[in-house]
Amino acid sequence: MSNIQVNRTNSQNLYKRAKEVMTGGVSRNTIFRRPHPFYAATALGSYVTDIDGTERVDFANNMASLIHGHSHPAIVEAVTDQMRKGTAYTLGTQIEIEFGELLVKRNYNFEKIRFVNSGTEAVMSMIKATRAYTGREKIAKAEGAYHGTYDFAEISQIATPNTWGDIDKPNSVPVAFGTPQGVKNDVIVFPYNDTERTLKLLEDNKEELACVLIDPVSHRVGMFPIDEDYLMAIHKWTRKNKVLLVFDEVVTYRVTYNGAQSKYPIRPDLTALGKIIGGGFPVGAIAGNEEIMSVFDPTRRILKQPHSGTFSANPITMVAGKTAMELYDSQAVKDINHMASVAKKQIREVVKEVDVPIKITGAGSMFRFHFRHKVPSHFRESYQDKEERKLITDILDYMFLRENIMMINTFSCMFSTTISQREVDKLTDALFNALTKFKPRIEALAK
């Protein structure tokens, strides 16, 4: 679909320069598209204008991180004011304390909190904390789940039918070439939402497990909420065996005012946060049980996990994040989730009218499309093979180049509070055109 004729001269020229200095011409592969990436010039609210002058509606919001869209005036003002005072110091700041107070008060599961610079770093530090606290080395995680780029956390992200092995004992499939065998040995992979198999795998490794890592609405697994009975069974098992239960809410903290975890009657021991709590700036946080968090405490006689970071809790991120989360109050959460519900309702009507086999999963202000006759419940049911990935790429290229709609590459949407009925109607109309155009291929592919 990349042969659709749009003005792209400036982007083409810029990519030629980029390839001269950056590997592959990019610093993050998520922005790469063939024959070249596109480059932003300005952005405001729900709209991004590229350097060739094309304006698009943004339903990706920088991979779910911009909860208030682009250039929110309150955040811009707060950050600009702080920049005049300094951007980072070898000192603490009052704003990091105020932001910590806000998040701890906001979620009753958070007794203590520490800030870092990304979701990946938050998950990494959280896993290391569980090892330091328990004295055990192994972790367990769901097959297909994305938890950032820490080598232990990324195991099984890209498992395929050729590599994933028996569902009774899924393989620990590495992402990067050269991943040490020891890393693979220390990650137990379990099938999401499969209670019997999961508990058997956990039981077989109970003496060595530091934690069970869960994303309550895993984007990569399929963006369906974790089954409550399944989660309760895991929680009960971890309590019995003194294994920590930790949540990755880097993406899902947007789902409710208190995060996706508030939808379940259990309390995780630790939670990793990121994305929306940064107000558009790099951020991560680890929050949870005070005793477990004490492994980071430099006042303790024995410091079990030294923890720092040059830009951790820098005042720019802290003031942007605090402003963003103050704006993301109960009413804002209710409004954004309602707008996503309206969008899903309209899209289901489009799917019915075009008559294509598509199912929609999601929670809160995020949702994902599946070319399926029934809703998937675990990674192997939602897995996108090469042919399906090609179809999704072609549809997303069409949406981007012809309909001026930006979506996430899994065929997903992550709303911001600036999305209104106007933008939802644009999305609905664009999807009607795309699904009509690609109907034969969708029908031939649907599982």
Ligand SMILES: Cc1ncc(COP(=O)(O)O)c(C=O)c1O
Given for the second form:
Amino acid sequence: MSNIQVNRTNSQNLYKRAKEVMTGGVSRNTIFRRPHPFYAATALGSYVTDIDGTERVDFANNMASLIHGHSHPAIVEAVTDQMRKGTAYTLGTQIEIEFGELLVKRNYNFEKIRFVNSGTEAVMSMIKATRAYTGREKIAKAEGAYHGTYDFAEISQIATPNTWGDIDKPNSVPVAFGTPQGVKNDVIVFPYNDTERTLKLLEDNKEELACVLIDPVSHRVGMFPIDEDYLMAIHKWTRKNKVLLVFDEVVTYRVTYNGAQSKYPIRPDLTALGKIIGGGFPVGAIAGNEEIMSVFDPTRRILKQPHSGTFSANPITMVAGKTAMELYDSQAVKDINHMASVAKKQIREVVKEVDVPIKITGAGSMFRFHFRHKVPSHFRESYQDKEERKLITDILDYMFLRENIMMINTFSCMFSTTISQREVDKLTDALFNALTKFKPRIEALAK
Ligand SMILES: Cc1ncc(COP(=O)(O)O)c(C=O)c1O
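Would you generate the structure of this protein in the form predicted in complex with the ligand, following the form predicted on its own above?
Up next: the whole complex, starting with the chain shown before.
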């Protein structure tokens, strides 16, 4: 696919320089593509122009982090204004308190909050807080779920049929070579949406578990909302056994005005946030139950979890985040979710017209495509093998190079509020062309 003729000279040249200074030529593998990454020059709203002059419609939005697209004027103004006053001090700022007030007010489960610099850091601090609070060492997480790159959170994220083991007791598959055995031992992996097996695994480890970590619409598991009865069963079990129930809403906070958790009649003990709450700047947050959050409290006689971070709650991120979240009010949430549902409806019509075995999962303003005859409901059903990954890469290259559409590499879209009917029509037309072109290959491997 990469032999599609596009203007790419500047990107090719820049990549040669990049390889001289950065391992593999990149600082984040997400942007890598063969034979070379493309480089951005400018971006506004839903459009990104690369350094060779090609403009593309953006349905990736920096991996779901730009809820208002690129360079939203109100965010640009707020950040520019703050930059003139200073970007980081060894002092607190009023803006971090205002932003904290906004988020705490927005979600009844957030009694206290702390800011950090990434989703990875938020999940890590949250897990450590559960250990500090309970005095136990193990955590339980879903097979295949992505929670960032903390050793413990990372386990089983790249499980494959060769490594995942028996569904009754999935293996603790490490991501990085050299992951300590202790980490593997301390992560209990359960099959998402499988009540009986999950409860059995939790029960077998109940004396040692600090928390059960849940992403209510896990992207990598398959991007389907967690089954309510399943979540209720886990919740009940955690209450009975005094194990904390913690949510990763780094991505799913966008789904409703106060996060995907508000769709369920439970209160997670803690929640990790990130992505959209930074208004386009690096961010993370841990929020939740006051008593558990007190492990971070420096005024306590015993400080159970010292917690800092040079750029935590820096005023640039705080003003950008506050502006972004003020703009993401309940009407904006309704509108973006409506636009995504219009897109899904149009795409389903395309799928029907082209007559290809594709199913769509998702929630709110995000959705993912699967080459399946039936909608998948757990990780092993939605797992993309090597052949499927190759086809997805070819389709996404075609979308990027020929149709000028950017999507997320699992074959997903994460909308921004700047996406209108015009961009949805572009996406639908482009997918019509792509699915028609790749129909024989999709049919050959659909399960
Ligand atoms: C569900 C989830 N949790 C955590 C993270 C980690 O966030 P970050 O990339 O900001 O470290 C991600 C990133 O994609 C994510 O999707």
